[in-house]
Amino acid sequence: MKTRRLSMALLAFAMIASLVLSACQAPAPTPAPAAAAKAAEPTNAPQPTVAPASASSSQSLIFLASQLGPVEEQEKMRNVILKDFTGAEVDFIADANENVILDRILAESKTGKVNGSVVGALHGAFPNLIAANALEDLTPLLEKLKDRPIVKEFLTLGKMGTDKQYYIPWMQATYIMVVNKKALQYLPQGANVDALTYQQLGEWGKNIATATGEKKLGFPAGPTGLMHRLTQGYLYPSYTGGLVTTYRSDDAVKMWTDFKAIWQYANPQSTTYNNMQDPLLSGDVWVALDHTARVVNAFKNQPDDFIAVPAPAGPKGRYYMSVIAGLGIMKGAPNKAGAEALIDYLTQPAQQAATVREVNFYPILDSGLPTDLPPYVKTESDGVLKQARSADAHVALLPVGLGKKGGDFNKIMQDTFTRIVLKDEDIKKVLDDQATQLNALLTELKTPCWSPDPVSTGACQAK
């Protein structure tokens, strides 16, 4: 467990340094926390292509994607990141909703009309897809892009436990802490704003509402905010060690007690903040933490009053989430030819680089990486870099296989923040009733567990 979280972290700093150092981690069978990485030459040569022999731009192709919902984020798909592509033209289908182009993509392989080509889901998502045998085996695919520069371990996981590639690598993105500059002269003594722990959070929050006598910390707990990922990949862990098996432990009870004491100097309108750029940018909040994604304006607009630095660690260590996408192509796909196109142009360096630039989701290559990258995207991937290279740093994947059922685990946990902090209900007593409908669910949908709770064989289950 621990060699694994490991090396996931030490994947993520390979891949981070090419994108702001244009430097790369050499790939090796067992990576060192000291591993040295290398200066990483600009690549000008052509890169290696998949030849789109039967598609053609005037034969269309459907992509599928339960990433890049917002609207804003599907323009950019459409009119920047996929202008130059020429093997078909794209539709390209997005829904904020991952259920439903997941449930869009399970319709059309059960019944054989099958119109989509390329599906772009989470990590967590595919083990559903492949039960229902809705996927193409992509191991020849990956062979005509065996030189390209992908992760190797994050291919690993696109084989999900099998001897196929079910997925080709497609972006990652994480959560970090963002700093206003203001708030650092209210730093609690000996406090270290690139190693804070979640105790010295509530510190910090509490001098700054001593001072100003405003509360400045900020939490995305608004109604499609992603309190629940910090819950799962963040604070649970960090405190536990896992999620689900230590649901109702006295670590848990530990963690809650904590995060009320921090909650008490979190801003009252946290409970509307759907992403906390916005309130970053207003002023109403000073610290933050949030998907990258969701706070990447504020170092755009701000680029001087911003800083990014890691998320705080508890007593097992300083857990991250580590959100995986990746690109395959659904069984009987009208237009394979063109989807092979399209996934080997989505994951070409200069692809990778617009990605990052316009929708802020981060690169699964470990080297060719443009360097002429805006000043703003460095200062978000300098707290990306830290995070990933904290001496406590683990990682924790988004849940695994819960399929559509993936809202109603949501839910559980936010149930369980909205019963102990917002409305104050007796801690143990809260978890020993959630963790008995996470019992359930898990129950019914025989999932395992994952990262960061231990291999299971059977259901994974609070104890």
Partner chain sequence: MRSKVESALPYGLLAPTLLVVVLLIVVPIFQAFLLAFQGSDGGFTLAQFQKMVHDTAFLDALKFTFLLLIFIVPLQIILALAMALLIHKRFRGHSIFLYIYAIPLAISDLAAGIAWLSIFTERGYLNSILHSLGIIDKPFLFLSYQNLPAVFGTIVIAESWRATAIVMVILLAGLEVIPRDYFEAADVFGATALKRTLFVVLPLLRPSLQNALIIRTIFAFQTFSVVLALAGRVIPVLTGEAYYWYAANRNPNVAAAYAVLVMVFTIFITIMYFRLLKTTDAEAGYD
The other form holds:
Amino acid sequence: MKTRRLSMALLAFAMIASLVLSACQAPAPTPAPAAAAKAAEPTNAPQPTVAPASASSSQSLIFLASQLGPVEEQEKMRNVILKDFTGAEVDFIADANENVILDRILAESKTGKVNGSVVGALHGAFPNLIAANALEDLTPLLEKLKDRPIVKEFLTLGKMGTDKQYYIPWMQATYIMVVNKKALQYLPQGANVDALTYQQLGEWGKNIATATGEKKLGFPAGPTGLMHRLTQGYLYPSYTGGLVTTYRSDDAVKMWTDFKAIWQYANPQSTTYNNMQDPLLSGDVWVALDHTARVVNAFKNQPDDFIAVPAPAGPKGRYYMSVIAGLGIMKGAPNKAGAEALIDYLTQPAQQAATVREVNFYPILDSGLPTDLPPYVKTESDGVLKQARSADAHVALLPVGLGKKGGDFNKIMQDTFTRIVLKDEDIKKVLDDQATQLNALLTELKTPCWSPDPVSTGACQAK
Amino acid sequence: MESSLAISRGAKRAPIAWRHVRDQVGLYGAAILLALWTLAPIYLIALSAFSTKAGVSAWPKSLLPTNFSTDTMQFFINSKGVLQSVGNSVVVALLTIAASLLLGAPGGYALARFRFKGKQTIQLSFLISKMFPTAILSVPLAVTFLQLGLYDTVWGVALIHTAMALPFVILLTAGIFVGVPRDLEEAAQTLGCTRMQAFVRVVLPLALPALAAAAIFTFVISWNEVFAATIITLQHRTLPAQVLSSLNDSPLYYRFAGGFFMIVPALIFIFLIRKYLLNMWGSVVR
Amino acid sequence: MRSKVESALPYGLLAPTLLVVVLLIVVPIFQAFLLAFQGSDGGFTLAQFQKMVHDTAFLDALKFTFLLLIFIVPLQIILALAMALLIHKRFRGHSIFLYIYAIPLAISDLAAGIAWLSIFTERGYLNSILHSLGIIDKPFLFLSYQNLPAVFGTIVIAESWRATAIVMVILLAGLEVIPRDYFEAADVFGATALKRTLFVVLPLLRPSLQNALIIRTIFAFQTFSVVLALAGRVIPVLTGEAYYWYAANRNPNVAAAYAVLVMVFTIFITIMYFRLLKTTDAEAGYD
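Output the form predicted together with its partner chain next; the form predicted on its own has already been displayed.
Next comes the full complex, and the chain you just saw is listed first.
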């Protein structure tokens, strides 16, 4: 009996030991962990002050990105997009939770132990980083890149309302509508799928429900879904022409009334959807509105089943949200020359093309989309282009200047949605409640209005 | 031998054979039903993890492995960071076992062998220390670890896991040492051993197998812990942290493969400690 | 006769553990308490708790946390008791069944959430089974926000599955301690299986039941991965809200307020168990 127990214990430890061995050997052949280990210690070598091209390739560089968190995208970034970069050995660090990266940047900046050199983040995240004095002014770098055809508006955005250039535009994304071809036969009379209105979307959903007995519209209203972005950048501006200033206007009441009607035909499991590609692929949903990166697998895995079309329009036009990501350099970056070279590299047409091809973020260059796109990217980018080129198209931006309170702002949006749509509370009353909270938040932050609300001098307020 | 006992006892009080048969059928029927209930989700996630990408979103789904494929599993395992995170998980868990047994076993021995002032308070405070949600506990810790240079290291994660596992380890080891007859230890002492020698030569060998089981249980605690690991690591992720951090945006088949990959060690670990499950948790009771 | 060294020994043996637990758990708890009572200016305030209480999700989170506790814990006790009593019969092959029943003990809530989502989602395994049996011709929406009882039911099932094992093991260990004579005596007096369970086994199991209840309650208050996977935030729970306030809303103060509330509830319920089950400390093993 005793010997058996002992042999059990031995077996247990042998088991663990073998696990350790196999696990630790496996990653060795790939160069990445070695790079990570090297990157963990900041390099103290003197920085070359000359042109970025002369940066020694032996130096490592940490690139902290709050975007491209999904594993597949991280892989593409490392193995394809960054592959040809010779300016430094890049260790690309991203996380599906954008806050993880932003916290790390802030923490490094605060403690003075700066490991990261290049920072990639969304436009809306920059005010926070600037407030923490974590970023360099990139005006000198921009001077070197002045011949690159970067979209002017994006460069202006990169100044964050100052005279310094805090980021160089990196890539952009948007939200589009994805349609299963099976749904097309149920389009309402006279509706053009490339120029739908929200009202027609509701009728469409109704037609599908009548014919199939299933509610097949879909929205990403899960715990980490981006429903609040659809409220901010699509529904509100399309119906009211603004967001904050018109938060409790009559137009807003009309919008929520219409949206509730649409929602009747939305799959009730929408409250669990964090991305729309899975329900689209499984057939739970036929028509969905979501971020381009969160639907791309639908086009990739079943390229013949789906098309991409512009988001619907409301009475004030076809507003869509453009999500712009920028590249910044950390103050005290251990490899500043390498960082500049990397930003140069990533904004070149070849890498911009690779970015849309591999990870579905669209170029920030005026020169348009590359032609050699794989079919699934082509399908999606068709929708993106159609959306941008619609006659009634207008751009809305992510909230700007909310800093740490961006979460509070989104929460107000989400709560409004939850109370009106899911809990069926009185629209007017909810809007009044939430507008009061919105005003209190923006007064506290003294945040001026951002597009599409008209420019304000003081804090942006709901009327 | 024990099982035949049950049968012979049953036979004694049930002279009619069919009653015995009925009892046995009921017994095994119930046991199998409960086993199916436990195994079904594990079987289904294995099925998902080993089907094609198309199979994952097929309708209606087959309950047999008709779409068998190792593609998604391979994709998951070959994803950057996964194998590395498995390695990190194992290293963290081993460090946690070493630290929590070295620190906790003496404490458990003290609780098992001594009567002393404040014993009850100490035991109760271990219990209370488990009542604060771990996810939030990690928030202030992240700041402290950053200052100490432990942020984003396997050492830091192992340290937190040790603190989390210690209350359990103390209770488990206390139970184990209670189970080692005191007479033997005292006999050794009367024969000239010091307390230390008596412990090392007599108590430890007897307690070793059960301690190994406690070690594996600690392994499980550490292997499954996700929130502290997520909050205080970035590059040096453990497996659950890696899966959680890529959960929302990653396609369904990736998540299924990840879920299955996390369950496999559970099957192995519980198999290894199945004999000691009772001893270990008996301790909490006794 | 004990020397001074001897009487100091237990404290010395416990010191390292206490040090680690104090530094890594007690101090952070204290810091979290500070966060919960701290305003943006660093002074004392109850504003965080006010913000928590007035949050849209707060009342629902409170309600569902307790509802889940009320539904899951008894179900688990019954399931676990059934498993434990079966294993306790030590029939041929019982050790295989013990192994199977104990497996979920080592499965994380993250993995459990993924597994159960594959079963309950619209075109998941359960609907596939029902469909192939001809019971339904269209998928039934178990996870529809419009059908909260169904969503709630799926959570109860998934959580019961995940955490029954630990209760089973504790109860089984408790059963092992009860002398077999008791069972046999009950048999002699012709008690039915049900009566025997109710009047002989359960009272004797009281200390184990109490431990199982306490451990389960602590865990039940803290798990939310399964809930998040199956219900999103349609069924909010307190710890989930705490995490959400921290991770998504970037507000550690309100998150800490939620955490403090969870701790207070857990302590309160634990005291209640002690009172209700009236186990002496000696029986429970806290002497």
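Definition used throughout: the rigid core is the maximal C-alpha set that superposes within 1.5 Å between two forms. Every value quoted in this text rests on a predicted model; they were computed, and no experiment measured them. Residue numbers count along the first chain shown, from 1.
**Student:** So that I can tell if E72 moves, could you say whether its C-alpha shifts by at least 2 Å between these two forms after the core superposition?
**Tutor:** Shift of 2 Å or more: yes.
**Student:** Superposing on the rigid core, does the Cα of R148 end up 2 Å or more away between these two forms?
**Tutor:** Moves: yes, 2 Å or greater.
**Student:** Once everything's superposed on the core, is G222 shifted 2 Å or more at the Cα between these two forms?
**Tutor:** No, the C-alpha moves less than 2 Å.
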